[in-house]
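Only one chain is included here, represented as structure tokens and corresponding to the form predicted alone.
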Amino acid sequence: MSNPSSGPGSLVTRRRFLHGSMVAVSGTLSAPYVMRRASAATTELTMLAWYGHAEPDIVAEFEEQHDVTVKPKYYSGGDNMLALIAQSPPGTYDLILSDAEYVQQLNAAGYVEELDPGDYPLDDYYPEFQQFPGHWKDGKLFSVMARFGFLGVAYNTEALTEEEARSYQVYWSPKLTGKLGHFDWHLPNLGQMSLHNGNHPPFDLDDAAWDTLRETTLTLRPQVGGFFDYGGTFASLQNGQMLAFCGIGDWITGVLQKEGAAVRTVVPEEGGLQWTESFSIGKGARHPELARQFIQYITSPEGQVKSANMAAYPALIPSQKGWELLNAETPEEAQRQGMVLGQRNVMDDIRDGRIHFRALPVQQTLEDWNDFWSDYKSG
């Protein structure tokens, strides 16, 4: 498969690519590996990770220094992935990419390796990232952050104004009835939904807040145009099908707009969500030292460049010399992600209370919010 975002018509073709690209994943998910390309190098180094984290925008490099070729899984959230360990030999995943809020999960569950925190570079993050929430168990280190982003609302610039996008009640204005749209996961769209009942924290909720955040959700049923997978949210915002989605953030918008789509994504005064992907080594992992070296590559400031600038999805990232690079590399897309220096920047959404960590429920399980989602769909 071609980098999607080099030649003369990059921007049409990454577009077209994203969009057949995401729905070909969906579909393909019970063959053993997702394939990119093909390799002469004798040494494959096996990944299970949401799509663009192993194509060669982020992996060519690495490859060549090691004369590897990474082999990805892709899947499409967090359930499907521990689904996916489950069904799958010890050992068939070199690396694991996750959101941060399963990691306790893959390490309860024995699916991944204790890591040595001083083989990567962890002072070089700022320290709201250093001691991640979950990739640590009683002082030992499991997982290792590799990027992050904001969930908020997302809309069509020419539909909504700003100001108006600044407040999740916008998801129930007459000009978004049967224009909204849902990026099909309960995390995300929940969440947003317990933010505008105006819990803090959003996903630990006594039965009380539970029952109310459902009642809230069942009333914005009306203004939904459609629950979409990853290409499907693309195509929809990018050919105006929806002027607003639920559960996403710039990792979709950010791609469009590079494209020159009139979309964008903004923090509610509510507040929003951060999604956050990190990097383990699989339990029983056939190259574990390569796997080791790619976490440190991904980690180090090329890697961080590299990661924030993917192709697939755009991210923030946590480390500080990975913005320095940036900032002297690609200053535009480190202005338009807010990543600049010296000025307030999205760090300051953080340290302002903000933005929330996605999370797990806690007071209910995931299969009841699972279910309550998979009612509010059928409705």
Second form
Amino acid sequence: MSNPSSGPGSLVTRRRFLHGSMVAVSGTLSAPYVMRRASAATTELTMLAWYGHAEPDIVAEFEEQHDVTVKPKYYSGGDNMLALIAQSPPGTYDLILSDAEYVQQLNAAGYVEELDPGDYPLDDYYPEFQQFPGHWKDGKLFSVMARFGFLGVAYNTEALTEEEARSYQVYWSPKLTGKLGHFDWHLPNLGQMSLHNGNHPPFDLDDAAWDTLRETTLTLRPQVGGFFDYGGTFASLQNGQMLAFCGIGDWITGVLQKEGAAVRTVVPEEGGLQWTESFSIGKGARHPELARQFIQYITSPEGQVKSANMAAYPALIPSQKGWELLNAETPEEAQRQGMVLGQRNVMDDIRDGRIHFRALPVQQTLEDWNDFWSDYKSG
Amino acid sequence: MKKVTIFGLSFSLPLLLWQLLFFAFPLFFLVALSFWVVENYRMVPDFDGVNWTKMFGRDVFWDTYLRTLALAAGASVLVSILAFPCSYGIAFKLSANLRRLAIFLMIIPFFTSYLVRVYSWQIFLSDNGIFNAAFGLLGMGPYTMLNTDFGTMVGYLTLCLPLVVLLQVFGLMFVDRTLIEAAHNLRCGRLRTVFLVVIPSARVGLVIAALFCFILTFGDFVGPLYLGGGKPPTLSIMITDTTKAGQQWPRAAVIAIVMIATLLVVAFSAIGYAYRKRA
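With the form predicted alone already on screen, would you show the form predicted together with its partner chain?
Expanding to the full complex; the earlier chain stays at the top.
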């Protein structure tokens, strides 16, 4: 009995097998190129942003709706963002996400286009955010607020009580000696120290207040266990190496809290700081219409809910309709972040005057603040 | 005078081109950059010494410089001392097969990213980590190891120890065994032979190994930041701080040039010492 697969008349000969294999292999290898060509046909919307804003949980739906790929360039810090724009040809970035304190500088440098307020659902926003400082100049709109958050005392709930964390004074507690971490950026840290010293607004300091702020901050140095970047801050809070953190907020503890870590952030009695992120359209953008549609998407109630739940770091949202949808879709996150309607919520903290916008130093230069921060770190 | 031939040039030119492209030109650019100024977050070509006077006029710069120098020098000594017994054992006590295996084992750590290895050390060194859990079973501790100079040193050891062992092994393997036999025949004790015969004979390898350790640790960013907690900062951390604040790349260039100059001085001194003829 002959083997049907090996005889001269068999269906599979060695040559045929080799030929078939080669076709299959070359077909498999070429598939990504075919697919790449197909995907290259879609438009690319470039975005300069903090990490997370162009990840699938945020942009996938927009990409599908508009047959577009959002191509991010992530930065870390406002200075870094300004430098990236300054060193790129005009039109490199269609969309620019900026911290509020840098919007004025973007505008002054002519890096962003004027926006038509009628294009965006600003009427859905809480009144406090409809005319956000720095976003408007001479009645013209240049940036649309997308999300915000508070910075306060971030702490390990197994080491400190909420009552203790309700004051910046807790940073000097013997419980925190060697266990207090700093997020390594002078602005939020010194802003908190300024609030502790009773300066309102915290970034507009005369010489005497600035001297006192430096003295106060230096007394904190023996408490400090380390200065950390984004990853180090996460790790040291998660593994309990640091029991409290200065200069951060729910944008970090919220991520850890959702993963089950015993950490949270509270706004102390002396007040908290607000960070704010806003979208602008880059000057000479290649796809201004798409950029406009993206801002509409992210400021819509659906986009706002995505933003509040962003995997990279959660945030508060300025849209009242966004709040309503958030309470309907993810009530647990609305509760966790204090965005529940019909009861005391984060808007009351703002209305009580407990929240101050994070800003650039008014009477000193950024360099003065940074130099002091270097000295403090080295101390 | 030796005649330059095409044959000779064909061998030396690639190295020369490489050095020009990836060392001389970037270094020249770095020096030029240190005289530029920053206006509105944009670097503007200039010839202004303000960055040099600014950096050299700050106590924090010199404190950080001396600290980094001391940490790197300390690491070079410590790593060399810790590596030597291991290298000695591999070079003199193991069979050829076991020596090959040991050398292979020393190469394996380089298969994994240094950053990953440093992050995994955090699990061991943290207050609630594996080491303190073990100490706790013995009724000891907890000891603070993470975010200290000890942590930084662990990072440096992770970075350098396998390399230093390898370089020391290669240095020791070329020691003339007849010298050791002669020492023993002249009734020189084992320890005395190590100090009077083995170490002087392997001086080049041992010094080069320590030099590599110094070079790597002097510029290391990962260990001091993730195991040392960035407090107090080293020069490499200071470079990142400087670039983060107002995009002061020209000032960061000043720090980088000082680091390169220091490394050149140390490297030439070490090599001069290593190849110095015995009096």
